[in-house]
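Let's start with one chain on its own, the form predicted on its own, as structure tokens.
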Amino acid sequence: MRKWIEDRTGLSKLVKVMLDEPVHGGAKWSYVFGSGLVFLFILQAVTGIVMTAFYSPSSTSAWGSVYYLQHKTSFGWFVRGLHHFGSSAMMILALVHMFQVFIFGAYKNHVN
């Protein structure tokens, strides 16, 4: 099945181009902020999609739909908590990442 998909799409070549970026100076723990941001963005997207399945945006039923998600659905409180705290963590991590990029000069062109 994998060979059939590869023959028709060339997906592995695209994945290799996207993931094979050289890290100048070597990989370090201080370089995880970008990956952390990607993880948090995916978390926000997934929890947001789950919550939209239960949310009603009308002025009469919005509060009730949030209450239903929070108290009546299985792990609704957990999904809402992940979304809430994930958004705060994403803002903090974005600031840390931007500061790190500025300090390390990662925005500069590193052509040898």
Given for the second form:
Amino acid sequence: MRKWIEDRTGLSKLVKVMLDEPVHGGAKWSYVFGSGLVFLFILQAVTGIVMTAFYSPSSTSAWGSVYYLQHKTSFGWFVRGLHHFGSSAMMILALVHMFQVFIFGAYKNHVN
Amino acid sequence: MEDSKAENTSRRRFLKIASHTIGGTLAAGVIAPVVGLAIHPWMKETVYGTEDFITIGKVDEFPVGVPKKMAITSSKMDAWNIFDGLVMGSVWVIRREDNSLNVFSTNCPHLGCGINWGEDVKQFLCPCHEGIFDIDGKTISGPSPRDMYSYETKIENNTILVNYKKVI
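Previous: the form predicted on its own; requested now: the form predicted together with its partner chain:
First the chain shown before, then all remaining chains and molecules of the complex.
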């Protein structure tokens, strides 16, 4: 089963590329922001797509549909919370990541 | 040399297991609620309001001994959508002197035509095949195989409620 999925998706290869990314000059905590941004982006996309299934974009039912999502569904409040705070966290991480790249000079062509 | 290598592997192993456990727990904590929300409509009832007794009016609105035709309107709530005033059908309501009630379907048990009240003859009359019923819904003549359909009713706070179901 595992091989069957692997043959068709190359999932473990993708995970390996993402997790075992070689870092020049050794791993540092200050390098986590890029990966953090990728994680947050995926989180925003997935929670957003799931929540669109519970949203009705009309002037009469928009409020009601958000109320339903927040109070009547299973974990709706939690997923909406993830999306809400995730958006703020993304802005913060994006800025931190930008400064990190700038200060470390990571945009420069690397010379060994 | 051998010892330090063995120690190194076991520490590496421990850190791997520990980081995978912590990471897996955190990931599951995020993934499980998202999946739970996505499958919510399959797991839980989202439509309310069509199963219960339906209010058709105050007892005083119905004259004693004279059948009155009432439309059955219901409201339904499907997730956040509210459907108000859905007309589901009609019933004949007869209030007795002791305030007991008979509520009959307006559909003839023969072929489902609409039954009228003939005030001049004090009988229910089906126009399609000349079915005739008395004020208690009993078949007097005509092709109807049964008496008129009767609904379960109750009176709460002077309000009449009918357990309406579509019979045709």
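Only the largest set of C-alpha atoms that superpose within 1.5 Å between the two forms is called the rigid core. Everything numeric here is computed off the predicted structure, so don't read it as measured data. Positions refer to the first chain, counted from 1.
The Cα position of S88 differs by less than 2 Å between the two forms after fitting on the rigid core.
Core-aligned CA deviation for V17 between the two forms: 2 Å or greater.
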